[in-house]
Amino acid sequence: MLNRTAENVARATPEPLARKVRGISDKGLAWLFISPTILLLLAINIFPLFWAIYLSFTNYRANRPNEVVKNLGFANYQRILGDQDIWIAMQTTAHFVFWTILLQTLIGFTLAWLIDRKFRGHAFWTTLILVPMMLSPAVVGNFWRFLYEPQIGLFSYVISFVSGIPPTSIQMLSNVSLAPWSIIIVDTWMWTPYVMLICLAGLRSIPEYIYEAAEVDRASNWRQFWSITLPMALPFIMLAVLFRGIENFKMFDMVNLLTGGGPGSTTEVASITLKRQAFESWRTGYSSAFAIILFVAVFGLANIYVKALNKVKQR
């Protein structure tokens, strides 16, 4: 049926069309067949990054399309530089980005190695705690949001039950010293199924033979754990900060949800600020020339970070 149904195209196809379909070569025709992606991609990513490029350098406003557009060469981004409130949103940004990866790390490491003794039920309970990553973020926020609720959230009671302070005297999302803490919670929650999920996989990458020959050598199981499982994993520890690192860094929606950047501007973090630079105060200009510096800025973090990694797995 395939046969016949292929003779038929072939029999509908224009001669012209059939005689330069037959010319082209291998590797033609798969430029022929990638193209519509490529450009798609160019369309979707490769054109705005060029067009924020352009717009980082002028004075636009997108709320004022037709006032005249000018060139202020590198004026947006020495004001950016020398913004106290910007440097106060990268500080905000790198204690999330630096606790939520400690956190995820070692917790999301502790229940691979648990789960890799494959005990009993143990495909039960990784399905269980992959249930938060398969959540959107904003059911995330909203149910968190509900448990941070001083009257009649549960966290709450559950802080007080534990501490004995009274339950309204909790204010996690209101209270300065907490609100960076409460996102920090509700992100570790979320996410350290995933780095569980990478170190799972190096923990199953790495031979069982390796472990049966430190065992005849009288390995102790925690000469085996520093000495094979840590190394051997690594690289896969490594990779798993590099993604949520990259991730932690455009932090937006938790942040958005929970608090909004308050109270005050204690969790604002730099993608809060440049969402009120281009769309409440609408200087589409200088966040252009923010949103370039912070593109640099974890491009080139990235790229040191991947260097460090392939030397460790060179190893």
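Residue numbers count along the first chain shown, from 1. Note that the structure is predicted; figures quoted are calculated from it, not measured. We call the rigid core whatever largest set of C-alpha positions still superposes within 1.5 Å between the two forms. What changes on going to the form predicted in complex with the partner chain:
- Comparing the forms between the two forms on their rigid core, the Cα displacement of Trp51 stays under 2 Å.
- After superposing the rigid core, the Cα of Val68 is displaced by less than 2 Å between the two forms.
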Contents of the next structure:
Amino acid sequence: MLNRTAENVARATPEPLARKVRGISDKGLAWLFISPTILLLLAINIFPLFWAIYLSFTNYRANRPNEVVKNLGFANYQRILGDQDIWIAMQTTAHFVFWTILLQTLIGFTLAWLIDRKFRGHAFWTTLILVPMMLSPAVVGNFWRFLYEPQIGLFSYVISFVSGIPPTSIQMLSNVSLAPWSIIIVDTWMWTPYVMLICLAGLRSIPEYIYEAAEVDRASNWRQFWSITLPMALPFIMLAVLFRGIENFKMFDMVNLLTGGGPGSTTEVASITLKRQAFESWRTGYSSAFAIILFVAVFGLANIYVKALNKVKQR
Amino acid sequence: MKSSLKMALGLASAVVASTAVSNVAHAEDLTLCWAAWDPANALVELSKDFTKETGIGMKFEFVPWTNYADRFLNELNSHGKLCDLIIGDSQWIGGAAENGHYVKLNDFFDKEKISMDDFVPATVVGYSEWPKNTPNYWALPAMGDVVGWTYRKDWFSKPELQKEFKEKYGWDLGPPTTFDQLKQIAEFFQKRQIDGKTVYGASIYTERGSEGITMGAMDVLYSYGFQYENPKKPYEMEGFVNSADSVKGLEFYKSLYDCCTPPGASNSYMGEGVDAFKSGQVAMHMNFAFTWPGLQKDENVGGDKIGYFVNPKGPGGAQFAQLGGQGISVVSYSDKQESALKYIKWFANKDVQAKWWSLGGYSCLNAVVKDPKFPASQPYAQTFLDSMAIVKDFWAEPSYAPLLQASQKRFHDYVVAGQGSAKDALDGLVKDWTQVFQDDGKM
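Counterpart to the form predicted on its own, namely the form predicted in complex with the partner chain:
Full assembly next; the chain just shown is listed first.
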């Protein structure tokens, strides 16, 4: 009876698919399954990258498909590296990256440290702080554009109330000195919660017994923070810096919505310059070369940074 | 079995028939692409007559001005079939002709006896011809447009302001005829309290992203002596683009921006200008003529409260205005070119053109604009006519986009951001434009 049941089960159990499909091994079948994904990746990631590399050596212009494409060698790269405007755009980008990361890390970590105290209602405050991060950049950009409006904007009135300067004199988006800060403020407002979230994860990962041991050794709060909290949360902070650094190097939407790169070219970051060259001036080959330079810069810097991050983690 | 087969065949033929009917119903539908603005709504209304006459349905693809060039140039570059007819910007004509996006209309015009002599000459050169000033036509002038000015007639006519102005400047407050006068008026109104509100001098174009500040600055530069190139030697720009007079013109534009615009007006173009005028912020307002019908009808600032004037004269007496507007073209990738040409033929008709003007469009047909009744037909009609007589246009070269981007950057850097001098900006512009033409192999 038992044997018969086993036989029935064996009969009902399907054979491995690979054995049914003649001539395909298990490995072959595995390839069959993952190949659509690989093909998709090749089509949307790898091929465009290589295509952009190829275009970067040519004078191709997307709005002139009928023109003969000439190979220019490294001329596009030479022109970019010798172009003063490109270097100014890179400096502007570096300025944004530096200040946004600095402010977001300082404020984000402080908020995480405060939230980690687990005071009454901390869950509510955590959710509230996360709200800006959940909004669409398009909404945030337009929302802040109105806030910054010198004649009707709330921001100008608040600053005016505090400082006594007439609101119409506070021209955040039109003033050359204030415009970069107007973007830094919005980006910090929007993305500090993200840094806070990562830092909070870092702080929560520190085992409680370490603090208990420190208490036994009568270490002061400051000593505990300096010798336990900060070093143990450091890999998380560095991770947040990496993510925000890469994102802000590519910053486009916020700048485009708030200032469009102006006034003049004061807030024209690299991504805005790239967009103008590629889709307004239609210098496809030239902008491809610029995109490759930016890609190599981000990739190179991120790699160096990840190595440093790994060293910190190993300590 | 037989009955099932019959039923299946019946169903299949019903499906085929309904598809065929649906195809017939939509086969002749034409899609017209244009910017989303007031004249486009007028064209929708006008085109109903075309459908009545021919049975050809009209569909419209309107895109906001901010995306207009991106959207439709992409469509043309990718040889898309979305648009059968396109009302493309005047600067596109060179690229569209050389890249084969538009159908050349010479033979069609000859066959249908449509003469370009029947249209306002500036619009033919600006909207239809490539190369310029040669009889090669790629569009029918469709929407005449030009930069001009509106002003608050009600403020200008206040006796106390008239008196104060006369005492201060020694001439009667009225529409300015020179740029110096325009600036005096703007300064006079800047930060003045009128009806309990702080008002400002003038709204001018300062937009950075697309073409705004170029259209505005050029409006002044032309009358100061700016020229795109040596009339005797094409593409020679040194001493013309950056002549001493051009420098003075750009300096004037910056001084107007610095002294007399509303706070925060550093990225202002057509929409922002209309908003500033409609909300009673400014005494004067630079904008394309297409905005005038809407402003004239406005309850707060229209009617008797609004006046119009032509772009003023420069210091040497020269007077020009920046051309706007567009021509209508048949897209060469369309499968319905014959029907599209029928639309062009219909649109060129005198009665249609007259109705076009009455609905809020700006006709370019001489028979309409030279009609003795035309100047009195609308309060802004005469100003439109006078403005169209003095137009100049930006480069219409196939490479107009990088040329425009260069001027946008140079002008905004100087006028709004205050970087460098006017001479630096124009020298830089010569350098940028030279590079573009060298890339094109024209220099």
